[in-house]
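Let's start with one chain on its own, the form predicted on its own, as structure tokens.
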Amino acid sequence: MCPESVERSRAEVRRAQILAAAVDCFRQHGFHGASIAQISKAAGMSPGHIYHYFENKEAIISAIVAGDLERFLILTAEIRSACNVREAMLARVGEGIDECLDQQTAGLKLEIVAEASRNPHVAEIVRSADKVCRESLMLTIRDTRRAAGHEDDDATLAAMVEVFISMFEGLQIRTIRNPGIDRSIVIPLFQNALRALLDQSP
């Protein structure tokens, strides 16, 4: 391996390093509360080798949020790349439900929504990967329902899209007050829903 392969490799091994520090620091303590120095700490390196990496914590948000994006638009990809796309959907409705439920993760999207409606940069930040997450889904549910006889207008799928996202964000909030939510029940529930959303005639 060349130098400069290794030298890449470890600039991604410690990039992701100080991002998982930075998102356990988050979650402890919430963006405000969360500081470079509780980042460096945790991390095990300095401050100094912090901000080599990322400028500030609206920069480690943004590297967040682009990895969360980055993993959507692989799922959306290889759903759309499925010979049934309707029924690769409905299958990977109990992953996206298990992250929804998972506290930590819940806990860590909401934080970086919250921070979003007071700081511009960061709402900035979010809508755009939101706008991009809205656009993939958009062409998922387009190739299901035309799979299925239905042309539909830009509107009535932005609609859907934003059913469909809200049924999932709405369960980070749930599962944070009431963490005793039962997957078992909820993933066929939700799996009927998206039936329903997906076959509803124009």
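We have the form predicted on its own; now please give the form predicted in complex with the DNA.
No partner chains or extra molecules come along with it, only the chain itself.
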């Protein structure tokens, strides 16, 4: 019954299966180190069959990058919708730090950025999603600053956003270079740093 939607969902399941397997393989071997043969084995299907769902390997990479950034957009939207945005940001610092400190997650995100630094197609996906994130975060910080009586120009707000994101994204590099980071001590330091950033006089 309902053949159209059943078939569509079957195709979607297969696509999701391939993407999940690809994420695994890319984490372990990188975008260029992982082969279609490996991915197809992890996904439980033949190599050729993958080409029924993705035009080529780069299309798989693009889909993973796009999905990853979509998830991040949802997170920033959540924070912005909180009633007291400043406190919501500070309260969720621990959550953000935990995600950045996860080595599996961090490894894939670094792989994506490294790929973006040389693959124009991936760069475009990454940069357009980043633009949306930045703009959302900029509005959030502007509101927070206004509530505390500060009025900043756009360039300053943009720079604040960069410092804010730098700290978290930097942690993704840190957790690879130093796997022994103590989250419980880093969290209050991050909160202090963010308070200083949000409260500073112009």
